[in-house]
Every structure is written in structure tokens, then in C-alpha cells.
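A single chain, nothing else alongside it, follows as C-alpha cells in the form predicted alone.
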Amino acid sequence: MIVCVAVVGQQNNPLYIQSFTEADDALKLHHIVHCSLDVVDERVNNPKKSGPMLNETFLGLLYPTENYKVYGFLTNTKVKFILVTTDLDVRDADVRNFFRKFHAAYVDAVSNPFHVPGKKITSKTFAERVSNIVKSFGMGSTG
């Protein structure tokens, strides 16, 4: 079950964060997702000793915690999705095919000419079809 996803700009500043828990884990998942974006940075400044190529935006299974693993993207532009799960028997082509979704349901978000680029996502079709996505995850190729 994906408990957080997040949009994390170029300079490491929030643009979307979504928890699906109880308001009392938010605070939890977000410093989860704030750590995450030193390994996401180990990664993409020493890719010799990480494996991912230059060009591969999968990051794959940045850490696993005692409840959670977290997951990471990487755009083109260098902005960061992180994905956080308690399942501890994720796919990768799952995680994969999720955050394929959640990019183009980003970047329909950010195409809108209202939107400001480097400035939060508040559109709530994109958080909408974020919660659809988050519904759909491990159930094949729907959605």
C-alpha cells in the first residue's frame, strides 16, 4: 500500500506531498521523504558506485526502513518523485508503471499555463488523478 508520494523540485523544495495515512504519520513520512533526498543526491552525483546510469530515471529502491521503502524518480529537469510503501514485496515493474503515471500526470500539471513553474502543485485534477494512480498501484496494467 503506497502510504506518500511526493513532487520535489530541482533546489530540493516541496512542490507535492501527499500523505495516505492518518494524519499522524504525515510529519513521519515527510522527514521520510526529506532523507530520501540525500540518497536520491548520492546516486545522481556518483553513478559508478550506485549502478543507474546518467540516463536511466528509475532510481529504484533508494532505503528501506522498518515499516516503509522508499522509492525514487528522476526527471529530465532534475525534479524528484519519491514513492513510499509499506509493501515489502513491490515489483519493481510495478513501482516502474506508477511512477510512468505519476509523470505524465505531472507533466499535464505543470503544462497548464497557470501553473508557475518551480512553485507548488495545487491543481486538484492532479491530485485527483495522484489518488486514482495510488488506487490502481499492483493491480496490473489499469489505469
The other form holds:
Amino acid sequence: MIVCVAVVGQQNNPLYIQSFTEADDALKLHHIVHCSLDVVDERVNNPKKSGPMLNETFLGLLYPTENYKVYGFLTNTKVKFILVTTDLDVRDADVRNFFRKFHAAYVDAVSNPFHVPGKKITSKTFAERVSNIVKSFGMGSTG
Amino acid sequence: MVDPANTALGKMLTEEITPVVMVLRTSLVEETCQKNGLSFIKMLTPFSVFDNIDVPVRTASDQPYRLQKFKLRFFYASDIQKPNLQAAKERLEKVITEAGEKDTSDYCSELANVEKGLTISESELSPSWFQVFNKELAFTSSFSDHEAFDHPVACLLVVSSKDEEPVNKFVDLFNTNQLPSILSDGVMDPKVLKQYLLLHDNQDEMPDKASKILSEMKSTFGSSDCRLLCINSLQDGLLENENNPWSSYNLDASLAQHLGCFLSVDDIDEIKLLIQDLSAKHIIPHMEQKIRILNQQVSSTRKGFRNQIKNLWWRKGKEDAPDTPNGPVYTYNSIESQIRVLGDYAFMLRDYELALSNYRLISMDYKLDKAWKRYAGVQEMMGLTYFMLDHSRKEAEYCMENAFSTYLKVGAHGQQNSIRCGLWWAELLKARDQYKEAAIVYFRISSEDPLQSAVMLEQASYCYLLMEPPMFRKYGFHRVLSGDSYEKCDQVKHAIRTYRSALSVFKGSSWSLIRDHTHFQLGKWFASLGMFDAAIKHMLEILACEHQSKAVQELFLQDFILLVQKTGKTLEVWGLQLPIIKLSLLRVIFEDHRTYASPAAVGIRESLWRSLEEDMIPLLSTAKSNWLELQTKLVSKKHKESNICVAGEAIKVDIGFKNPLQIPISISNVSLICKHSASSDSTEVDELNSAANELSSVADGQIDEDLTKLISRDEGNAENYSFTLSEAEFSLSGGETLVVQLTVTPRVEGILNIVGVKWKLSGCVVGFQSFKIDHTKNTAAKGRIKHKLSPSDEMRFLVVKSLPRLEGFIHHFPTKSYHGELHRLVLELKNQSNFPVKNMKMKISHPRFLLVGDREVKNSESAACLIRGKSERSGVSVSSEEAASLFNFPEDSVIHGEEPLLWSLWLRAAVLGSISLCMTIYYELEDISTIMRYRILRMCYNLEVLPSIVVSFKISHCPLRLQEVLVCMNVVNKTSSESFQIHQLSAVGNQWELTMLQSMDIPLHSVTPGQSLSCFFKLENVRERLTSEDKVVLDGIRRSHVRLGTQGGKQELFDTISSLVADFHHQERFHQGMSDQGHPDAVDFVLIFQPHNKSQDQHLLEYSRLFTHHVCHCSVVSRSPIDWVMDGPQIIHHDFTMSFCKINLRMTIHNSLDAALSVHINTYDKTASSITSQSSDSTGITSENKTGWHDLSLANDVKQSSDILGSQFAKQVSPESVSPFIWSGSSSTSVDLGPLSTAEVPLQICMFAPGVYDISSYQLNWNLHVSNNQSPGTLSEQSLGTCAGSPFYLTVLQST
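In place of the form predicted alone, the structure of the form predicted in complex with the partner chain is requested.
What follows is the entire complex, opening with the chain shown before.
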């Protein structure tokens, strides 16, 4: 189950962060997402570690915490997407697929002429779309 | 690579893994030592560390080496057991608490920037008490039976010389069952090296006895193993040892001074010597010997191929053994234990190669035996040995990880060991700059125990900071985690410390949720410690948290208020963010010579006022001689730029307050902060400027001394006589923005500076905000400042002495009105001051709406004076269009004192929609000694005009008579609820006579909402018929009015010529037409109506409401200069069998021009083609004349039938190509017409068949005679034209 997704801007400022849990753990998830930026930075700054693919946007598993797995995705404009999930075995293909959809939704949201680049994404459509993507996550693997 | 021994771990290992000496002593020994405040062990401790012992060591190999560093650990026999966990916990807590107390000092210091602190090495960065804590933590797992390095190597038996039978005591000491369990239960060899020490107290003065006992001992235990130690040589105990060797071992500094106070330098030397001797001559050789023996044993049993096979086979057989957590029990003489002891002894003597080979040997065995704890212990030691050898790094790490996980696997027994192992592992990684891995290890150690995990997490956080490049976010996260753990075990001070350092990461980032939480926690903790200033500082950061949920905002605010209340004083905060001051909404309204009657007047653009006042205010050239002179005299150059205001008159400042939260907040005591300086010297101004500059720096957050003074002065002298301030109080609901008007009223002359605003939040927090922040914005908002003034100038006012000021007010000004409604209003002007004003003038922006009446005397009904004959117009007449809106009050109207001036005004809602009516009143001051000679009062009222009745007129010629015009009036009621009663219709002017076409059979001309009504009138121009005498007569008759309403038949008609209606009509004419002198034949209509009310009681009231509609410039004539009427019979009976029918017609032509015309009448016989072409032509020319008139009911029917007939007829006829009738006589007749004259032309027509004929197949060509004395220039209109014939229907019937 995905517990949190986030879009983080170039200046590492949160553009969109949404948790999908009932529990009141927003602060914790914020911290986790915030921390994972360190790992993103590390991967970006040490490209030799990040693997053979030069233009790979998918950053893979950023770091496993006690209960969560954090995946990252970096767009060409240095916008980061972070996914926090409680599933312990997640197929990379699923995650890639998720990020691809998420990225598309993000691109649509920021293409809105009323969106101010670098500001938080407040679009309801975007939120709805993201929650749909989140809901459908992992369905592909089971079905 | 740094030498492993010099790393933190290396140092730690050389200190921790050292031979243990078990100490057995009698109580008298302890007593002797306690004189110095020391226990026996403590007395020895400082001297048990050797940096340069320089002892040759030869272990298994034949190659000796020299040992430099050495350390002995002394423990009482009673302490050699597994430490009590509870006690250990308490000890740990004590360490932390003490460390926390020490750290308090730097709470208030500024936050060190983490990024700056990167250059500091680890030892500086992380607190020193980590070492102590880690040591204590590691100690909890000591004296375990699976490790041999904690097992005593030697035993020191100490007996005091005061003891009775000391020799027996020695024996007793070792034989009692007080011995530690390890020795008794066979874990280690009970035959340890024994050393005997006799302690003698020199204060007892019995050295002889001591030496006697020593010799006795020597004879009993052997001479080399017995020693004598004499202490307490000093009698007075006042030795102040400069560098007390014990002080560093004791945490309590106050006691440290008395430590060892009875020990002389000789005593200390003696102790030193004793331990050196013990180490070098006994312990180390003993260990060497043991290593050699054990090595030999191990080699014989385990080394070599045969032994290994045997061992493997033997182990295999034990596989069925139960899988107990501790594995099988190994006694000291088992080969496994011996190998372990061998390895540990070798490790302690720094022979790491030997140690490693033994550890490897045994590790395999333990694994096969499933003795997991022992296996883990060996793995741990292997890892450390690898590290000390600086061999394979991977091996070392692997071993440590293996050990760690194996300890965890063992369960509760391995818990403490796993922690120690983890600590070593982390140190090992740190020593190799693998900080990230170390951090993860620290994270793994953090167990359920909050205190321990807090420290571990904090250590992990430092690891992230030390990384290259540092991971600040992880650092922050781990510090927050650690802070939370600290809080759980009530270590608030530590929690604050960690959070504070974490804050440096989150500060300035946009991760507001995290940042707010950090600030909030810090605030709470500081408050719990009673450090309210720091707490408030943090709470302030989170007050304006828009992004948080409502509940959180409430919590934050509540806590903050509570906090402030706890401090017991009102808090003063610069730049308080609650509420937010919207500087963009800041507006300053002040009155110099321009004064405003109402806020609405302030909102009107300055340019509009200026255009209104243009011709009222004295011209600059005339004013220059004295006005500017005065100004230069009174105002220094500098002040000319500043705004002027008058003492006693309020300066209003509109300030926008925005509540960023979702919860309501209450604001009170809102007032401006002002500074007043009495003198107007330029030096003072400079000072002011500098003050302003200071203020702007204050706005940045530093509380300036001067300003606090200023504020305190403000508060101190509430009744400060130089100015008074207004106070406002309001509450803002969530997200609301409110614009509040604050005023400051200067009392005395001088210079007034508006500095900022202050307010009180929830009754306990005072916020200040300076206006000096963003000036580029508010200059745009303040339209009334002409020049670009410097920011400080904008808020600076030159206060001049009190001047008279007119106050104006219009009573009962309606906000809504129906279109056309007339209102009577009263303008009241007041002058509160004692100085009179004169030369008053008034100008109105919309004279179409407002007319100035006469001086108001008493109340009278609004419409009453409109009734004909009652109206008496005042002497003020409208002279010209330009001056229409300018009204000069009579010379004698001087206002002063209590007596107000009342003046009546008439309002007519002339145009639909919203409109702002502006009035400005100019007045001059009698007192000319001031800067201002005149002032202007600006008034503005907003009016919304609703649609009432829409009236339109259609005018057409009467086809029968030339002098008459038919008028169709269409009235539509556009209101939703109001019904109107039409009272009268008047044609303005004397030359018109208006009569109703139909008799009035509609009983009441009331128009209900949505209803439309048409009325027909006949309008006759009587001008030409009348002589001058007749005119006078007719004037009395007033035939130009038609009364339409029948209600109360006695109602009089309203006069539209000389009453007020005429004035409005004049305005309407001006606005509706291009010029006043329109066409002489244009007619203006005035429709007067009233709201309809059936109840007669309200007759009078309703009577006072009156509506007028003015429709001007309704043209009566066509553009063509000629009018004509065809006259002839309509129906003719003729017997066509006899002959064709000849009909005589008569055409009357009228020339309405002032010039002579010649008219040609061209007739032509109609053909099928010509009908269409002519008809299209005719519509083109005479369209204006005929529009909309065809729907006259009678004509309509006829035409329709005729069309049908005509078309049928044409169809019948056209194939035959015979025209239905022909004109007889000449086809062209010419007539000359004089100016305004009429001529008659006879025409004849011949018919051949019965039918209905449209006799319109003729044209009138007119030609202007230019030959007259009129110059051609005056004739702007065309000099010739063509008019097509108008339809004239003739029915010819077959007579029988």
C-alpha cells in the first residue's frame, strides 16, 4: 500500500505531499520524504553509483526504513517524485509504471496556465488523479 | 591510513580490553584509604595506566617485542559479576542528566549554523559525554562468562597492618565464598596469580609492626609475592596537590580537592612503583607464561591435519545436542575455553596475529556446537583484531555484523552484548570514514529503551553530518527522533539541544509542517523549563501558520497565549505576524485645503475633483503674489514637500489586517504610533529622518532603544497633548481581511510623523508594525500625492494651526431611486470653528441630476411647489450651459458658530445605473495669516437609479391635414413591483397644442409592472395661426398639456415652463440633443407620472413622489422641405360599361423652408416593373417620415387588403401590359412655392376598370431658388431633391 507520495521542487521545496493513511502520521511521512532527498542528492551527485543508465529518471529504492520503502524519480527539470510504500516486495516495473503515470499527471497539472511554477500544486484535479493512480498501484501485478 | 591503535576505537580497545586484577581487601584497608576520600581501587586507578612501560614480551613466537602501553583494571571481587541492569540504567541516566545540566549554559546563544561547523572535527562536534556514556553502556555487558578478557588475571589480596593476625586474614580472604561466581563455578581457572599486599597507615606510627608482619608474610607466601605499602604520610592533611591525579577521575569537582589529601609525594611514588612492579614483574610475565603453555596445548590437540580431522569428527557426533541459547557449557579446562583464553591474552598483550589465529580456530567450533553467544563473542573479537591489524576491512565488517546479528539472535542474553558490539562496530566504521554505515549501525542499536536510543540516534545524526558530503536532512531527522526519545525519558534539556540543532536544518526551508513542529516542541519545552523568553521566541515563529489545520492553529495560539499569560506581563513583539498587516492596503487620508465630507468622497479620484474645481479655485497667477509669499515665509523649503494637515483635524489611516488563520482572533487597542516634534527647524527634521531610519532598522527585528522609548512614551502619556490617537477593537474570523481606519489628531503645530501601528492580540500580546517596509506599493495606492515623495516624507505631516472647516451633509439622500423620480433634498453646511468663512461657491458634477434650489426656510412638500402657479423660482438663474453647474452662494451667507446653513437641492434620477454625484464647495477663510486662504469641501453621494417607465414617442404626419401631427406614446413599466399612474403629458413650448386622439375611455392611466400602454395624441402647431395677441391668450389656456390621470379630477396640472421641471428639462435638452437650437419644428415632451396607490389616505404622501420623463427633440417634420397631401374621393361608383372613369384629385403642397422652391410633379403610368423599383426608392427617401406609422389599425387593414388585391391585380394585368389607370393631363406640372407657403395643384386620373388603386405613381422634384439674396453658404442642406408619391388608396366600384 502506498502511504505517501510527494512532488519536490528544484530547490527541494515541497510542491505536493499527500499521505494516504488514516493515522495521524503526516509529520513522520514529511520527515521521511524530506530525508529521502538526501539520498536523491547523493545519487545525483555520484552518477557512477546510480548505474549504467545515464538518462535514467527512475532512481530506484532510495532507502528502506523500518516499515517503509522509499522510491524516487527525478525528472529532467530536477523535480523529484517520492513514493513511500509499506509493501515489502514491490516490483520495480510497478514502481516505474507508477512514476510514469504520476509524471504525466504532474506535467498536466503544471501546464495549467494558472499554475505558478515553483509554487505548491493546489489543483484538485491533480489530487484526484494522483489518488486514482495510487489506488490502482499494484493492481497490474496482481491482475 | 591512521594507525589503528590511534583511532578512537583503538584507544578504546587498549583501555577496555586489558587485564583485570581482582582485589580482595579487609574492611580496615578500606577505612585507611577513605581518610583520603578514596576507595582502595580509586587510589590505585590513576597509576594503573602506563604509556611507556617498555616491557619485553615474548609470546608464542620466539621473536620478543616490547610492550609500551599497558593498563591494569582493578575490581573488587564483589564487583566481578554480571552488572545489575537496573543499576546500570540508573548510572546511564545519571551520566545523561549531568551532561544535560552542563549544557544549559549555551541555550541562549545563537544557533550555530550547521553548515558552517563542518570544519570541526568529530571530537569537537559531538559532546564529550558520549564517550562516557558509551563506556558505561559497554560496561553493562562486562564479566560475561563467554569472554575471557574480563576474567581476572591476577588477584591482589590486601590486609591492613592494623588487622589482627594479618597472615590469617590473607588466607581467609581468598577462601571465603565471597569469590566471584566465575571462579567458583568453573568458568575460569580458580588458580589465579596471587599477590599479597600489606597496607600500612603511617598515621598509626607503627612501622615496626608493619615490617614484622611483612616478613611473616614473606615467609608464608613467598618473598616475591609480598609487598608493603605505606600511605597517609602527611599528618595535617592540607596538601594542595597542584595536579591532583584523581581529579580527572572524579566528576564532582568540589570533592576532588580533598582527594588524597594525606598522601605525600613519596606515598604516591610508592603506589606508582608498586603497580609498575606488579605489572611488569608479575602480571605480564604470568600472562606470557600462560600464553605459551596454552599455545603448546592448543598446538598439540588442535593444530595439524590429524587433529583437525579428529576434531571435526568429534564435533559431528555432538550435533544432536539440544539447541540451548548458551550452547554447551564449557569449563575452564575444556579446549575451547583454553583457546579463547589464549586469544584474549594474546589480544591483551597486543599479539594480534596469535589472537586472530586462535579466534578463527575456535569460531568454527562454536558455530558447529551452536554455542551462539560464544560464537558471536569470538566473531566480535575477530572483527576487532582485524581492525587492529588493519587487514581486510571487509572481513572486519563482516565479522562485526555477524557478531551483532548473532547476539540479537540469542535474545535477551545477548542484548547488552549486541549493544556493545554495535558500538564497537560503529566506531570501527567511523574510524574508516564510513559514516553512513556507522549511522545505520547506531540506528540499529537504538532499542526500546528511550534513553539509550536517544543517545544512539544523536550519535547517528552526527555521523550524517560528518559524511562527505554531509546529509543535513538526515541529520535533522535523526536529531528530531533523538529529541523525541529524550523527551520520553524526561531529558528535556537534551531534547531542546537536539531540536535546536535540527532547527538549523529546517529553518528557511519550505517544509513548514516539520519546521512548525520543531518550533512548537521547542517552545513547549522551554516553557516547561521556565525559560519563557526562549519559548515565546519559538512560538512566535509558528503563530501565522496558514497551512496548518484549524485544530493545530487553535492549539498553537492557545499555547502561545497561555505562555504569555504565564510570564505575567504583556509581551511586545516587533513584526508580529498575527494578524498580518497588509501594507498594500495602507492608505493615508488627510485634509489640507481639501476636505472631505464623507468616506465616499475620499474614494473619488483626485483628477475628477481637480477638473471640477478647476474654475473655482483662484488662479495661480492671482494667488501667487500673496499665497506663495506666505508659504515661503511660513514653510521652509524642506517642508514644502511634506504634507500639510491642520491641527485638530484627524489624519485617517486605513490599514488592512488579515487573519491568516482559520480560527477567529480578537484584536484590541489598535492604534497608530506617532512621533510629534514641536519645532520645525531643519535640524529637527534631520533628526526625524534619522529616527525614521532607525525605525526601519527596527523593523528588521532588532528592538531599538529609541523606539522602545518612543513606545513607552506613547503609552505613558495617553493624554499626550500634542496629538490624540484613536483606538480600534475588532475580531477577525478565519481568513478575513479587514480594513480598519485609525486616526491621529494633531493638537499643536509642528511636525507629525506616523511611524507604525500597534495592536494587542488576545489581550496579552502587543504587536508592532512599522510602515517603513514597502513603500513602492503604497505610493501607487495613494493617488493623492502628487510628487514622488521619499518614504519618510509620506508619513510626515506639517501641522498648521487650527482652521475653520466646513462640514457638509445632505439630508435624506436616497441610495436608490426610480428613473425620473424627483427628490427634494436639504444641504446642510456647518462651521464648527469661530472663524467665519465667505465667498462660498458650489459646483456639481452632474447638473442633470442635481439642481440647486433656494435657501431652505421650512419644510414643504416636495411636489407642492411644482404645481402650477405655486412655484416661485429664486433669483438664481441658469445663465449659460458652462456655468450651469457652478452656483454662487449669496454674499451674505456666512456660516459660523452653531447656526447651520440649510439649502435646498433638487435631485432627479436622470439616467439609469449607478452614479456618484460629486459636489465641491469652495470657501475662503477670513483669516489670511495662515498658509491656506481657501479650502474645499468635497462631497460625494452614490445613487443607484432603477428603471421605472420607459416612454417612447412616434410622430407621423397626419395624412389628412398638414398642420397636424400624430403622436403615439408607448409606455412600458419596467419595474418589478411598482405601478405608476400617468399624470400628464406636456409638449414644451407655446406653439404646440396637444389633444388626445381618442376619448379617454381607460378609467385610470395606471401602468402595472410589465404592462405597456400606448396612447395617441394629436399635436398641432399653432404658431402660424396665431397673432401675438393670441399667444398671450393661449398661454393662459395652456393647451400644450394633456391630463391623463382621472384620479381626483381636481388635480392641477404641473407647469412645465416656469417651474423647476423646466430647469431639469433644460438640462435634459442639453444632454439629449447635440445643440440647444435644434430644429424649430422639433418638439419636446414631458411625461409626469406618480406612483399609483389606491388608498386615498396616503394621497398626500404619494402626491409628494413625482416622476418626470423628458423626451426631447422629437422631430415633427421630415427632412424633406415639402409636405403634401393628396386630396380626393375615397370611393367612387362608376358604370364602366358606359365609359372610363375620370377622377379629379387635388394635391396640397406646403413648403416648410424659409426659402422659395419650385416643385415639379412628375406622374407616370404604372407598369409591373416600375412598381417595385419605385417602391424601393420611395422607402429609401421617405423612411424617416413613415417609420412605424403603418400600424395604424385602419390603414393597416386597408393596406393589407390592397396589397393582396394589388398583387392579384398586377398579376392579372401584367401579361396584358395594360396599366390600371393613367394620368390625364400633362405628365409634369411645375409649381413655384414661396417661403412657408402652400399651393394647391389639381390632378386628374382615368380608370378603366373597377378595383382598389394605389395612386402613388408620381414624384415630386423640388428645387431651391438660390437666386434670392441668401448667400449659398447658409444653405447647408441640399438644394434639390426628389420625393416619391405617398400611397393614396382609391376604391372604384362598378355602379349598377
